[in-house]
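One chain comes next, on its own, written out as structure tokens in the form predicted on its own.
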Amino acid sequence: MTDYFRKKVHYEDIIATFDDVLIKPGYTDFSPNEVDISTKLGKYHLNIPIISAAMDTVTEEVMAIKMALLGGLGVLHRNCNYEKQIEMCRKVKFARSFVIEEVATISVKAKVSEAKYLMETYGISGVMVVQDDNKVCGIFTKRDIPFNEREIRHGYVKDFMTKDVISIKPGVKRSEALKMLYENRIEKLPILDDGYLKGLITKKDLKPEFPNASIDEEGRLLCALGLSPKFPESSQTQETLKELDKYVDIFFIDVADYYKKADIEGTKKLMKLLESDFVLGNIGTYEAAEFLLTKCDFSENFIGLKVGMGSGSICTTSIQTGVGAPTLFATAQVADAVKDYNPKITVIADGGLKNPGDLPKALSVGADLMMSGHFFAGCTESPGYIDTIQGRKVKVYRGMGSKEARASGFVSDRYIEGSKNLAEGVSAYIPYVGDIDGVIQSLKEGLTNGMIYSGARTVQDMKKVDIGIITPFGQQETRTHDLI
């Protein structure tokens, strides 16, 4: 070996894969009822510290609204024109708003038996009472129909409905309304300006379906769009960006390789013009980390570190380029330097994860939650048609490098602008594997067990379990072998 080697290259250098190391196991003195796999991304808390990737086919409304749903995140793509993106995050925020915003009416010349047969066709147990020119006079409930047949055949609905009609204005928050159908024991609570109805608050619908769901203040679903670092100069493109800002709760930065100066002062810029909160990325070495969080002073909207370069299964860049840092290598670095600096920043995994037992390692070396595409493109709620080859069901799974993806123009500056004939990805098949609740599930049961043999109750104790290198011999041997 030359000196010139030993110089470029040290024992702390090791480059190191999830497939390279094991969890030692570890001394375990709580119940599994006891493992909680929460986590934190900056002020949001997070049941279940795995991310959806901003992949054209990974993560569009459907998939991020069931991943919030589950209790974790999905991550819009932006390789789409603003009007598409804005769309998406509309969606996803108020996808399960506890305000109906279509409310049932019906005129105050109504019939009381026009009003029970409204109810009964569409399921609803009350109506909001409109005058001719629709303001609300009233609500007339299931419990406002008379016993007697002749007066629900020929009774008329400003007769006996509730004339004096609680309501709260629009704007309203969960807590508020919480506190006013509580107060007043109603069930119904219409949302008024002025007179003219804007919508409807119920207490079935402030009951949380998804319990373990990720949501804003305001008990909103949480909301996160990929985003370039490169600010536009156009003011319309500006005011594209603070439309996008009224839904997005983060804005996960995505270009491949994040530590160039460029993509830092349009960031800057870019925080200063959007109120919602950042996460940077990608970045795969400790000088990296250690520069972000020292010498650039980002605003208060910094809130996370996006980690991982070359690792995907559909990404070419380590081969394409010779440059790169797999994920569990660049967890471990970032996250010295995190905790070195600043540990209230969270790191994110990026890539790489190919089986539920790579969770639990990102977390031994120091990482708060994980993002992939490869464990969701096979799924129901990914972009795409479920196609079938050979006889088996599989989508479409591309790398956001690839050619095909960047053909669209709209992730130009995810990797080296003018380099178009360098594709840093591919195009295949992935299997279909069904809807997300499974593949979910199977992720946080082996994060759950693999917490459970190594001794660590929370995702914090998992930073401080040991682990060890393994070598190839010993990774066969970990595998299933030896078999007919």
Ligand code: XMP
Given for the second form:
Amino acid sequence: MTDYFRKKVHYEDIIATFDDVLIKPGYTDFSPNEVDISTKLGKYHLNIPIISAAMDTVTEEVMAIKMALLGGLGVLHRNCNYEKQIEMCRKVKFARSFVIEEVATISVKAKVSEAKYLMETYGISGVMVVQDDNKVCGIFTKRDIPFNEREIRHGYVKDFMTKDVISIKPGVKRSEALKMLYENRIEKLPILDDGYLKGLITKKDLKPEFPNASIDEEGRLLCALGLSPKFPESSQTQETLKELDKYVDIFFIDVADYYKKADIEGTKKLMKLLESDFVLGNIGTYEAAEFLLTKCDFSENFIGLKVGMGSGSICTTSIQTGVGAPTLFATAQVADAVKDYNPKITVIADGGLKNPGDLPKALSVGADLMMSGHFFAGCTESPGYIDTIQGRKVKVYRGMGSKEARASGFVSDRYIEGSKNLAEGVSAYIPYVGDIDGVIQSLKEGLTNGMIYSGARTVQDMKKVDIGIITPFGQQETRTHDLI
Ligand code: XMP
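Structure of the form predicted together with xanthosine-5'-monophosphate (previous: the form predicted on its own):
After this comes the whole thing, all chains and molecules, with the earlier chain placed first.
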């Protein structure tokens, strides 16, 4: 039924999980520094194939910013009101923007003491000086503050400011701005349109500290948000979604089981309302993927499928309902359908990954990217406090189907609506593991070394490697054993 299983393990309909398989070692004809772990999500290039889950104990703006800076992506959760969602998205989008849009200005008639107060109060090193008609006539920085106390108190900005302001026009590229700042040995470059202030570029904000960051065409961080597939009837909510659309690059439709008529219809309406790209999920079978790829007529902004049902470390869906599609199985099934019907669609293996080695396994059955909550909930960057239990530092990690998460009422449509008593997730503690950099580094190294052992230089090559089912004795042997 599915190529990945038929060809690779000669079994059909075996619902296998990560621990059931191992990648077979392969011939390697490249050096370690030639390994390329970058991947694609629709038109977006990601330097690492890693996404943090849209869960309220995993991804808010701090996590999303860090994930994007490190080359992955963090999907902001939706278990909060729209105001908070807009705030989180704005913060991610503008976190590394090299153009400051809200620039401090002061009237040309102001005193030096006022400019000094403004700079000290807002912790800024300079202000733009404007005339009554708001046209820029100078720039006043900390370096222009006179030494003499009397001049500070009684002097006027116009007598100390720099009048010949070096400026740039709107729509400037990062590289052009950088060149101008260095050539003129200045720290600040205002953007002027016919003399009116449109923004400010500072040398500090242009530093390319994160060369791997996931960015949009304008150099801003990529922003992704979980979204209900329900189309809101209220025009006010539709306007709010349009507001979110301004900051979001990719909406991740966020339900436990997406293979449903109502959710598909709702999504199609949302795709007409919104311009951003869409990842749909979760699904778990070839049939579901085939249906979405061939029968639904989604718009061009459908870029990916998120797969895996009931595998999450905090999930109880399979236990409570008897239905599930563990992530390895689901990925193999959906990747087969994608290969058959639309190879441009990205496959995201979501949940159930426990060890770094599960990432190469996910790629070996056709995933382009992995999504995890488990790896990241214990990091400094996840929401929530660090607690201590029996001397160990911990953080709360909870399923979005847990009673605790559903109490907010914002994610009731993630599961079967109307079913209020059946929790499909738990709330628990997870060890605190420090900054996310260490976790990402382990995942990157596990993947890189796995690719070298299996002879795959790229993520696409990983899809061609061989896997096999491992027996329970084999599992025992591949773990540490017979030790005291
Ligand atoms: P991990 O294994 O990383 O899985 O903890 C995270 C993924 O699990 C999904 N998720 C849930 N599934 N009940 C479920 O059945 C839940 O309460 C729940 N909360 C999250 C989700 O896809 C996430 O990315």
